[in-house]
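Read the single chain below, which is given as C-alpha cells and is the form predicted alone.
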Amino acid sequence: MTTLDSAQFSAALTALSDDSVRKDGEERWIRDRGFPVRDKDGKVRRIVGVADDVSETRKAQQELLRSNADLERFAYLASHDLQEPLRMVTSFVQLLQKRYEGELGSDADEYISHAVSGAERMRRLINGLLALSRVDSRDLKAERVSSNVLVRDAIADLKVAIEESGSKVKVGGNLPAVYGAKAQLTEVFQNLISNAIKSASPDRPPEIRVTARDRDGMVEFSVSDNGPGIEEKDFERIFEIFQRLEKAQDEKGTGIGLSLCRRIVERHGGKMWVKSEPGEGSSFVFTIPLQSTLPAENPA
C-alpha cells in the first residue's frame, strides 16, 4: 500500500477524469467524486472514487439555455417591432371615434369602440411582453433601497386607480431596506397592489396591507387584500403567463403581471407564492435577500 500526501491525492482524484477528451478529439464532461481512506495514523492509504460521464446532461442544459435566450430575444424583437404598426392602428381608430361618433349609427359606434378597446388591450399585452423579456436580459445594478420608498413610488403610480376605486392601502410599520434593482422591485409592488384593486369584491372597497418581516437572511414581504380569494388549485396557475382566473376575464389585466413579479423576485434570489381562501382575501408573499444576489458584473 502506498501512502499519499495531499498533492498526490489531488492528482489521483484528477486522474479519475483524465478521459474527458477522447482519442478522436471529442470532449466529454466527467463528474468525479472521491475520498481518502486513512490508516490509524491519519495517512492516506487508498482512494475510493467514482467518475460519471454527464456529457449528455450537460449538452441538454446548454441547449436549454440557448433555447431560452433565443425565446427571450424573439419575444423582445417581436414585441418591439409590433409597437409602431399598433400605434398607427390605434391612432386612426381613435381618430374615427373622435370625428364620427354619433354620425354613423349606433352599430358603427359600437364597432369602433370595440376596435379602440382591442387596440388598447394589445398595447398592454405588448408592453407586458417587453417587460417580461427584459427581466433577465437587462444589465441591472443592485443598490441598497428603502422598501418604504419602493412602496411609496408604487402607490404614487397608482394614485388615480386607488382614488377611483376607493381603495385603502396601509403600510405596516417601517419596512426594512433591501438590495436590488429599484425599478424592478417597485414594479413588483405596483403589480401586486394593482391586482388587488382590479380583483376586489364587488360589495366592498379594496383594503390592501403591505407588511414585512425578517426571515433567515431574507426579508419576507406580504401584500394582502380583502378580495374574493383564490382556490388552492389555482395557486400555481395564476403565476403562469396569460393564465387568468375565470372570474377575472372581464378585468383589464393582461395575465402577465404575476408572472413578471415572480420572474423579478427569482432574479433577485427570492421566491414568491400566494396564501388565500375563497371569500377571505389573498396574501401574495415574496422574499428578497438582505444581501445582493444579482450578477457580480453588476455590483452594488
Contents of the next structure:
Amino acid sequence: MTTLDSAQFSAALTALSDDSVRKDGEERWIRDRGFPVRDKDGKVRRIVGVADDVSETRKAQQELLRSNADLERFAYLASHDLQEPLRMVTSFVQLLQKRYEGELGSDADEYISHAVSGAERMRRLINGLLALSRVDSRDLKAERVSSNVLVRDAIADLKVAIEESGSKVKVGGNLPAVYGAKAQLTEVFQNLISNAIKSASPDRPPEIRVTARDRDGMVEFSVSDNGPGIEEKDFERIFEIFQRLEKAQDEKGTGIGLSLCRRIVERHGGKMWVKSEPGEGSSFVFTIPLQSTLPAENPA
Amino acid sequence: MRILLVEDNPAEACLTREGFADVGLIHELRVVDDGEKATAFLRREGNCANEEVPDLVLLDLNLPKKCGHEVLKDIKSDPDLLHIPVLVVTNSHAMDDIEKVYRSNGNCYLVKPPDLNDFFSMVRRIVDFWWDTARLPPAV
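With the form predicted alone done, generate the form predicted in complex with the partner chain in the same format.
Below is the entire complex, every chain and molecule, led by the chain shown above.
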C-alpha cells in the first residue's frame, strides 16, 4: 500500500472541490472538509472528506451584508439630509415664539410651545440616529486608552447636569487602560451617567458609582445608581431602539442612548447588560477588551 | 456696511436677515440665489452694473449653477475682489469642505447652528468681529 506525500495530500483535497465550476459554466461555492486516514506508522493513506455546495448560503450571507450596509447608509443620509429642513422649522417656530409670545393669545402661545418642543425632540432623535449609524459606518480608530481619562471626560461634559441635579459621581479607585476608540467609549460613560441622573428617584439626589474589575481578559465596567431600579421584564427592552420606560412628554430622552451604548460596546467586542432590583437602583455593566482583539481587526 | 449673501434657500436668507435685524444695526444686505449671479454681482456684469462692491460676502457652499467653492475661487483669483472677506456659512461639517475653503483663501468657515438663539449669536459675533474688532480696507 502506498502512502501519500504532501503534494498528493493537497491534490486529494483539491479534487474534492472539482465541481466548483459546473458543466454549464456557472461558478459554485464548495466547502470541503476532509481528514487524513493514517496507517500505524502515521503515514497518510487516504483522505476522507465531504464536499458541500454552499453557494446558496453564501449568497444569502452576502445579501445580508449588503442590505446591512445599505441600511446604515440610508440611516446616515436620511438623518443628515433631514437636518437642513428641520433647522428651518425649528428656527422659524422659535422666531415666532421670540417675536410674538404674549401677543397672539394664550392658545397661540401654547401651540407654538408644543411646536418648539416637537421640533427640538425631532432634532435630538435625528442626531441620535445619526450617531447610531456612525458607530458602524466609521473606521474604529482604536488605541490604548486610560479609562480614568474616559470617565473624567464624560463627567466634565456633564458638569452642568451633575451640579444642577446635586448628583455625586464616585469613581472606584484607579481604572485600568483598555483598547478602544476614545470618543466612542467616552460616549458610553456619558450616556450611562446622564441616564442615571435623568432617571433618579424624586426623593434622593443621584449617587453614581463607576467601578471596574478584570474578567477573562476583559475589563468589566459597572455604572451603578441609587435610582428607582428597573423591573426584570424590561432588562432587554431598554436596549432596543426607541424603547423608553417613561412617558414621552416628561423625559428628555430619545430612546437611542442605550442602543447606542450597546452598539459601541459590541463593536469593541464586548457585551452590555443591566442588573437591577426595583427600589435598589440599577447597574449597567459592560465589558471592553484589555488588548487589541477587535473583531474589526480579525475578520472572521 | 454692505453685505452680499449668496444663498439659494429663501428661508435661510430670511433668517440671516432677521439675525442682522436682531443685532440692531442697519446693514445693507443683498441676496443672490445662485453661484453665477454671485460672480456677476461682484464683477458688476449685466444688470448688476450699478451695484456696489460689498464689504463682506457670506457664502453658502451648496448652490445651484456654480457651487460655493467655485465662487470663492473666482473671488480670490480676481485682483479687484480678492481683498473682500469671504465668510463661508454652511450646513456642512465635512472636513473636506473646511480644508478646501481655507486652501482657497476663504477668510472664515462657519457651520450654521441648528438653534435659533445660537444662530443669532453667531450673526452677532460676525458683526462684533468684522465691524468692531477688525479693520477693513476702504471701499473701492
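Superpose the two forms; the largest set of C-alphas matching within 1.5 Å is the rigid core. Numbering follows the first chain given and starts at 1. Note that the structure is predicted; figures quoted are calculated from it, not measured.
Comparing the forms between these two forms on their rigid core, the Cα displacement of Asp39 reaches 2 Å or more. Once the rigid core is used as the reference frame, the Cα position of Asp52 differs between these two forms by 2 Å or more.
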